[in-house]
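Okay, so here's just one chain, in structure tokens, the form predicted on its own.
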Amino acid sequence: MADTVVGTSPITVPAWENWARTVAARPARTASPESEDEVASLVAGAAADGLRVRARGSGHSFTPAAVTDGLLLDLAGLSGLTTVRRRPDGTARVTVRAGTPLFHLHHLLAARGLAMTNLGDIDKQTISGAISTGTHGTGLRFGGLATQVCGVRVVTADGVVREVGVDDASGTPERELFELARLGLGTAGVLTAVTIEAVPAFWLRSTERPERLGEFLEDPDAFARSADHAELYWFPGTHRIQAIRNVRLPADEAAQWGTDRSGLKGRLRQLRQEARGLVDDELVTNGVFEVACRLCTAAPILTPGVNRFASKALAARETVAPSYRVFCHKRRVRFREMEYALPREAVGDVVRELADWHHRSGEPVAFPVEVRFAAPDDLWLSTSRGRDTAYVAVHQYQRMPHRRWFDAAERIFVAAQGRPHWGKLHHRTAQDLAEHYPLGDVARVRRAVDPDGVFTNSYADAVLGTGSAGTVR
């Protein structure tokens, strides 16, 4: 059991776990700070008593990256909008506290005219957790979310609150504690708020059809290039995809949709549109999926049956709406996750290996697989640094085994210089991927900052190396 701190008394609470039960951790302490001066103190506080510290957003990363034996963090009493400053060409810097989810900054943004330019497809996660594990969406033009942050209020580990960004100039403390930041698994310090370049609000056109494997296995570039947004879901077992392609309604379009909408025949349509969205989010995608999960747990035997009927429930649809409602779904079955970040040419093969090992095999597989894309950037610690990139997820239900297929697929992913997802499970260390990122310079700036390894833990050395003297329990 642990002490959480309300005031100066403490109380008992049981430990920690997160969304997908695949870590728990029983801190010393735990807090709920309500504003920077209180994580500021809080931070301060533990560091002298020899603790280490981390921050927790929804719990949503599958790793040990928010764990600790410490002072565990709960930021979602740092919530909300603080300012925006617009320019002239429609975009804004909007400073947001580090805890706000994403779900809550999506509606905060439109109520002022703005989005952000890409999304994933869950929105539960806070924007500091979202950013520091290299959460991203789809889309041969578009970055992950930690290219869309300017700047940063962090709480390093003398208790001192620091405000870096890119206008920073390149090579400076500053600048290089910014870069740590923004996409560090929380190693720099506790996130306070993020600033984040927003654009004018925008609309997308979706459409989801079923398409044939093969068609996409052909020519993966031309299925890349086929939308602003492009990504597909593969039922193993079947030769069948979901295809989704979303693409960005010019302003005009957009205008003229929400303007149909305010009418009494655009509210019909909608609300059509809203139904049909009802029946294939929450009945399909959620209520009957976790009853068809729940029979191949029951009997795995029947898995490819199931999958050869979920590859066909799903049948071909369009959607017009705001740009975070399409982005962003509901997925209520807990599952198990393994994602990589390829290189982009390689992705036609990796998939094709994926699905002879399955074949081969014949694991029961109850999940699809995913495959997203995403433009080249230069952040240190990004999956896509570098290079033009394909991301492969595979999936397991929660009560069915999936060490054997995500085993398979790592050794399968590592061999086509596959970077694992920060907060998805996979076994590399920083040796493996040493070759892939500057983790010289992420282990000196880690010693300026942190020099006895307050915001370490055993996760964040396991991958980026041991940056400090570690002298905290």
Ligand SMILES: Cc1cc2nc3c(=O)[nH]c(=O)nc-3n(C[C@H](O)[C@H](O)[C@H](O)COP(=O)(O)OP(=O)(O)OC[C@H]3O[C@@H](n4cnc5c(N)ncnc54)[C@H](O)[C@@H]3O)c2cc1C
Given for the second form:
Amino acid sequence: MADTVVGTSPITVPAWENWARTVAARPARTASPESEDEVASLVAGAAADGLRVRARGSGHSFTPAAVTDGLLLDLAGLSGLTTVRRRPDGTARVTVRAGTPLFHLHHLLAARGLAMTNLGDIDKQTISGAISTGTHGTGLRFGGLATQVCGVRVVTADGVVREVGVDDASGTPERELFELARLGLGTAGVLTAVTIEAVPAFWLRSTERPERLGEFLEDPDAFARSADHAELYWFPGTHRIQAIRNVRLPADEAAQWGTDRSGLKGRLRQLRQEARGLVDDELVTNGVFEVACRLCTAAPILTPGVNRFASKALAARETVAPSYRVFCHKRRVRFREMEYALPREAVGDVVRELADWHHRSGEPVAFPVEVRFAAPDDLWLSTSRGRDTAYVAVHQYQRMPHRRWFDAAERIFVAAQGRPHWGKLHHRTAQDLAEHYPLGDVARVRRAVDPDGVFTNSYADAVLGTGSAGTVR
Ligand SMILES: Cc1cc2nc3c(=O)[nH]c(=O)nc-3n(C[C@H](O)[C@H](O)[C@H](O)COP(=O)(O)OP(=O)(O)OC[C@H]3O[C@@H](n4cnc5c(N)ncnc54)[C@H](O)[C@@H]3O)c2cc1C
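Complement to the form predicted on its own: the form predicted in complex with the ligand:
Every component of the complex follows; first up is the chain already shown.
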């Protein structure tokens, strides 16, 4: 699959571009509906005119998942919370409109004493965009965001709104539509609302510290088990990792931490930690890092030295904060990314092979490699489907060549039975992926709810196979 996809229009200025600038599109029509009825009539109208339809989120997929040559819907006007159904144990089913950005959702939930049980690295995505590509965080006992979804409202190709969810009996058309709608690259239809299983708000104690890569490689499982949410960044060309361990705090411990912080000493400690955090964030992910990456672009020979400096400059730090503030970070430096989900037992060998290839090739790679973990689940298109999973992601600064590094990494990932993240760069097709997912079921549901291929695009066709007769132009 091409890393850059540009619409066929002769006009050179793209109408829409994703965050990473790997994808541009020039749809025939765009619309920003503000109600579900409007979405339904826009879909029906476009289908009648023979146009394909795609909703987009915040454009944070690196792949052309959100590209269309037909009608592109921006659901920013469909944002906010609609219902909260609480249970006695403090959990709740919370329904939000489909275009709600995650950073807004955190606050809506926190104001009600609730939270999402796990999150990814950033919160710029919309809830619908995030679940549609299988966005995940880290944690041996936790699944990706789509595993937290228990119901959706979806406008299908006939312009009808359908409400489907986990309460529909297994094997029914409703339940199968739900399977495709909660993680299906937008091929089931346009989501207008998403219901999640929220948990009582919680805090995390986050410990970050430099460690040796060798320690991780000796026992990756022990590392994965060392915290509720463990992850690491390894700087290619060095032997160092930055290990991040986030532990869920019971409410009383979090409250105690708040009290400890209230004295002068506590405040000073807190300020020191926050200043340290700011320095590290600037070094590894933002302002100073951008300057370092530009330096590496101008003189790639400096890259190993910059990596060594970055890995040594990172210090140990501890933060205690509400979950969403610990899980999610700001990412201001643009990069390209490939990430594969691997059987967890393969992660040590895979990281070792990446290190060997990097050592042999001397390839200038200015961004760290990230390792995360997830529990198995049973979602049709989940990258963690049916197996304990480790995610390994390779990145490269947007202005530096990424192909050799990514191609080498992809060969290693594929040999280890890896599955590509649906929203990140890769070259797998439906033929390669058929051994990992029930693509026959996916195609059957797509044919049933969308016989004319209104909700397909070239990316969905490439990775899922053509699920429809595809009569729409
Ligand atoms: C800086 C950065 C950090 C990231 N961090 C992580 C991470 O920690 N973990 C991780 O797993 N991924 C991560 N990603 C990937 C990202 O989470 C996914 O690509 C996600 O899909 C982006 O969401 P979005 O709202 O931007 O959706 P888009 O990219 O705009 O769209 C994604 C898909 O969702 C579909 N879609 C959107 N809205 C609807 C709707 N209403 N109805 C039907 N279909 C819809 C689109 O058609 C498209 O197929 C990161 C990406 C970036 C750029």
